[in-house]
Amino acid sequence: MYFSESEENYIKEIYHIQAVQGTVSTNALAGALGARAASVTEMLKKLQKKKLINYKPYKNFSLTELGNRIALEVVRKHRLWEYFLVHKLGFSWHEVHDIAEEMEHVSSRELIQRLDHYLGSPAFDPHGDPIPDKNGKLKAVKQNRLTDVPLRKWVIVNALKEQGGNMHQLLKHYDIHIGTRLKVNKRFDFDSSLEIKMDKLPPAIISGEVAKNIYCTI
């Protein structure tokens, strides 16, 4: 079955606010991907044409089984992209995310078996999330946001969920990234800064906007 770039685009978005919220509603849907109501709406009876959600008007909805299916393979395909602007091409992390957009609605399920292959079929990409494999298995990872781990305990950062540029500039100021190994010293609760400290470097302030970002295993 044939389905659009918007299409795709639509059941990707519904993945990951069900995998928050566990159902979603027309609102939420619409404000994540910056659409009217009303076009999520026609948008939405589609699908449910395709099978790809179970949808009644007014209430919450969420991806059938085929749905569901089918945005892991989006996914899939997004992140190995990301990887391979990344590790392969010299892309920053923070660079790829909209040019994977693009990229993640190739039809061709051979390329992206050669991609993953030739990539050495990785299990995260460059912000740390999972990559599904081809059989839409996710590696199950405990990730902690910064802002919750207990103070003054060693942990190793997993993931950087902002990926903007002006994100990557801070992060990169603080020299964090994946693997960095840090701890959080003290909390502020005037503007709920962190005060962090890593190996081999004095103790810096960063904001509560930059910490909900940084996620860590413990």
Second form
2 protein chains.
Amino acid sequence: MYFSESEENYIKEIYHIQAVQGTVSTNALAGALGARAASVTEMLKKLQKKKLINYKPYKNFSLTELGNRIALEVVRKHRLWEYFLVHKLGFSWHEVHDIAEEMEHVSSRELIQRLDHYLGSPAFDPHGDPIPDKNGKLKAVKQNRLTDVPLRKWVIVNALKEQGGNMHQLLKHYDIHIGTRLKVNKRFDFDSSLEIKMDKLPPAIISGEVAKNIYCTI
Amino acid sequence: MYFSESEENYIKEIYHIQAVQGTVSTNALAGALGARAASVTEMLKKLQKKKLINYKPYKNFSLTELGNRIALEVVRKHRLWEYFLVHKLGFSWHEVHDIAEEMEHVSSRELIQRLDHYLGSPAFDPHGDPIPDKNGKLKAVKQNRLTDVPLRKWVIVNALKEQGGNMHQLLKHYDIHIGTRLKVNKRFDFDSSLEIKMDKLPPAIISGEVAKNIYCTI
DNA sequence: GAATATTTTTAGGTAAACCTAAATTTTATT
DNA sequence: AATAAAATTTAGGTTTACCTAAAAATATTC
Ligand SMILES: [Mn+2]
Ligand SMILES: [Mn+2]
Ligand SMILES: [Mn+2]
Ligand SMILES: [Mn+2]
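Alright, leaving the form predicted on its own aside, put up the form predicted together with another copy of the chain.
Full complex below, order starting with the chain above.
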């Protein structure tokens, strides 16, 4: 069965929202895709006809088993290409999302099979997100928000979320990247900033803004 | 300036037809693209408005300087991806065209820059066709049709054209590939087959059908 | 050079993916 | 429970890229 680029983007986005919010609404999806609610409604009907989502008018919706499988395939393609861009072409992690957003729609299954093998079947993309394997299985690693981590406990950064701006400059300045070991010494409620401590470096203050996008293993 | 996937395909195809026929007509383009003449006319008007082609109704048309530049960029992307698919992912030369047909439309310039560097700035794609460099320059190597080559003269295969079917099986059977040294002993006008001689192999007969798609340096 | 054939364009449609504005349904508030 | 607010859908457009069938222009043939 053929799915258009738009259909793939919708399915993938439903998958992501479902993963973090548990439930998906027309407006949430419209927001995530930068589209208007009316456009989303139209597409929802199309996706339902293709048996990719469970949808009743005016109600929240969810992916069907099939929809989930397709979503995982697109996510797999996206993350494998991101891995390729960073580890083979030398891009930095914050530059690859938009390119992968296009490459994820190249349709050849054989291509992805071979790409995966060529990259050594990586389990995580450059942002620390798990790459679904051929069967859609994800290596489950808990991503704990740095803002919620217990005080004075050493943790390891395992994921960084891109948020539009150029947060990566800041992270580079602090020398925080995936694999960095650090602990949170204090949390300042006033501006929700944190004092963190990294090996061989004096304690540093980071804003809640940044901390929100840093995840780690406890 | 943005060009859609369709616009890129049209421009590239005009470039190819121009290269072999010298001149491009609505019907020729429609045939090459698998579209109807009416659709082509419509697109021609769009391409003219974008100053990519020189076009007068009912007349043959040609690429403008800008059109040529864009065409070369798409050709460059196509052939670099083909090279990647064969030399990095292990595809065989006859499997890569359709995949590259999709990948050539990924828009990032930086991506192609880096891909080129990663591949070692190759000058020829897996079919033996030259890859335009960043400035659109092509390494000119004369591709002589094996059917036209002088008799009893050793030549080297430098290009193989894919023609839908599975000619590659035949070529593999004869062990003919890019780089193969051979000479044409005889030409049989009756069915336009050729007797060829390769190093360390007894003479063999190949059909005109196949020979037409083999090119070499004299 | 007129008649015929071929090529190309125009006219009029369709489907996908978007949009705005208005109507409808659901949810929240008094 | 009635009303107000918010979310969602429907109605009616637009643009892109296709299509078929008919008309117009160009080329070929007698
Ligand atoms: Mn995408
Ligand atoms: Mn990622
Ligand atoms: Mn293409
Ligand atoms: Mn090629």
